[in-house]
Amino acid sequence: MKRILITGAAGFLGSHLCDRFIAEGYHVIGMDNLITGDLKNIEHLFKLDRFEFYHHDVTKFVHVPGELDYILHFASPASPIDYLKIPIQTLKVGSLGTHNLLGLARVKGARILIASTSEIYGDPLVHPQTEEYYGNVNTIGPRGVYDEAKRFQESITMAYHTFHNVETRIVRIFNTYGPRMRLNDGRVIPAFIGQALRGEDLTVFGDGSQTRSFCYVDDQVEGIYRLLLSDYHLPINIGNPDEISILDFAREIIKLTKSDQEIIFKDLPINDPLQRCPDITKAQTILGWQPKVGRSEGMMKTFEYFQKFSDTELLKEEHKDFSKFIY
């Protein structure tokens, strides 16, 4: 039986890779230390024999016993308003953390594929964007701190694979989402969503004329999966390239839920990127995958999630404390 570790497991994305791979056979050891992540996404693998669950911080020494064949490294802070409350945990889990981890590839002889994303693009002059073009990123502003560590977790992982050997994947991910999303988490479609279910105008950023590409979980995880297996080692895109402004995706949220709410306007973030689109030729020839789920399907399932918790914790404002991960 395959052995795959799989970091940052009761977050959105881990916890859906930990059932993929539980489908797939594998025998699943999950890794987190709950910053961002909830135990809730993933309660339902405890009672399996072939789940695992160690609580434990990767920007400290990784141990797991026995033979590992596969490793996803997803342990990373990814919303704007977690990263921006822990900077430097979010820069150590991209360094530290991925070096610690590729060790342990190295060790064990596994081969491990690490969590990137279109953030290393910054603000795009290049559209949509492929994997030759090499960001337009500002090291010191509040973005900063994500986008620079992925960009060092990208050289360090080809420094492994360089000069040790260490089968290594490298997937950039587009916005992604679907069930299990965090309500409060300032992502756009959380962020949208949440608004509506409280019944409060939803909140737009400058004109609203920035573009973003949604991809709808199921296809991320098939991307990730089918990139693993892969003999690719180069960054592949994985994100659907049906673009849309988020005025016009504002608008399709109010239809989607029926809402009477309201567009208000606010100031643009700094450097937030004015577009956002993949361009997966690479994933289509290299690895045969392309999205299938269109956003109104999506959108409606994740939807439907949200609502069904609509008069419960998640609809309230989180003041998690992030104090002790500050160091």
Second form
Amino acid sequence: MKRILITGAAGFLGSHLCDRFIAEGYHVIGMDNLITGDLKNIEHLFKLDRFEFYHHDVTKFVHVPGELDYILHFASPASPIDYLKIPIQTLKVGSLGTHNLLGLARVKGARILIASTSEIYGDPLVHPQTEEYYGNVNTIGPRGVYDEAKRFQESITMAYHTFHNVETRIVRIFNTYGPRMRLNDGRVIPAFIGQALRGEDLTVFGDGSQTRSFCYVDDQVEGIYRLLLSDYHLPINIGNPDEISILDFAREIIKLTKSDQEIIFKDLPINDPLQRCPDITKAQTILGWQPKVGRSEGMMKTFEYFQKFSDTELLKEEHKDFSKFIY
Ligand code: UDP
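Form predicted alone done, so how does the form predicted together with uridine-5'-diphosphate (UDP) look?
Complete assembly follows, chain above in first position.
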């Protein structure tokens, strides 16, 4: 039986990846320090013999007994609000954490896939973003702690590939959504859905003309799965190229949730990218992958997930008005 270590296992993407590799028959070792992850995302796996969990911070030396075939490094805060609250942990998990896991991959002879991001393109001047684009990042802006950690992560991963012959894979993840996102992470989808469920107005930052392209989590997981098992070691974009402005997206949410909320406008956060859309030609040609779930289907599933939250959960102060955090 193949053995895989998944860091960030209790997080949004990490927990869906644990499910996928369990379903594929793997022995899954989940690791998380639970700063932004939540055990309820993987609670259902604890009864399985093929699942183990280590409560561990990967910025400290990582030890896993026994053999390892694969490592997926998905531990990291991943929302602008988190970077603001825990900037140093964000820098450390992308840099020191990645270094530890590459070292582990080397001694175990394991193949390692690291989670990079469309944020390495910064506020992109090339549109849609191809893997060849080097990006436009403000190193000292509020997003710099994440963007630069992820850029360093790609560099050190390539260095382990060329210098130590470690088998490495790099996925550049574009905005991904679905069940198990955190209601209070400040990202636009849980923010808008939470507002709609509480009967509050939807907060659009700036004039809402900035664009994003949202990928449903099942599609993202399929792309990552295929990349891990491929023989392609250069970075590859995984995302849904169906681009929409945030203002139009807010209107879509109002329709979808059949709510009669108004849209209100708040200040645009510093360095908020004006446009983002993946060029997925490489994923299509090299992995035979493309997204299958459209926004209305994916958003409906996500909305249904959040609808199950209790009123007390939805009404918690920490889930409301993220504009107060905006720098
Ligand atoms: N956004 C918004 N209202 C909110 C939360 C976010 O208009 O309540 C905007 C945000 O300014 C950005 C877009 O939605 O332009 C996506 O934000 P998110 O934090 O989800 O992801 P990222 O900016 O990292 O792509």
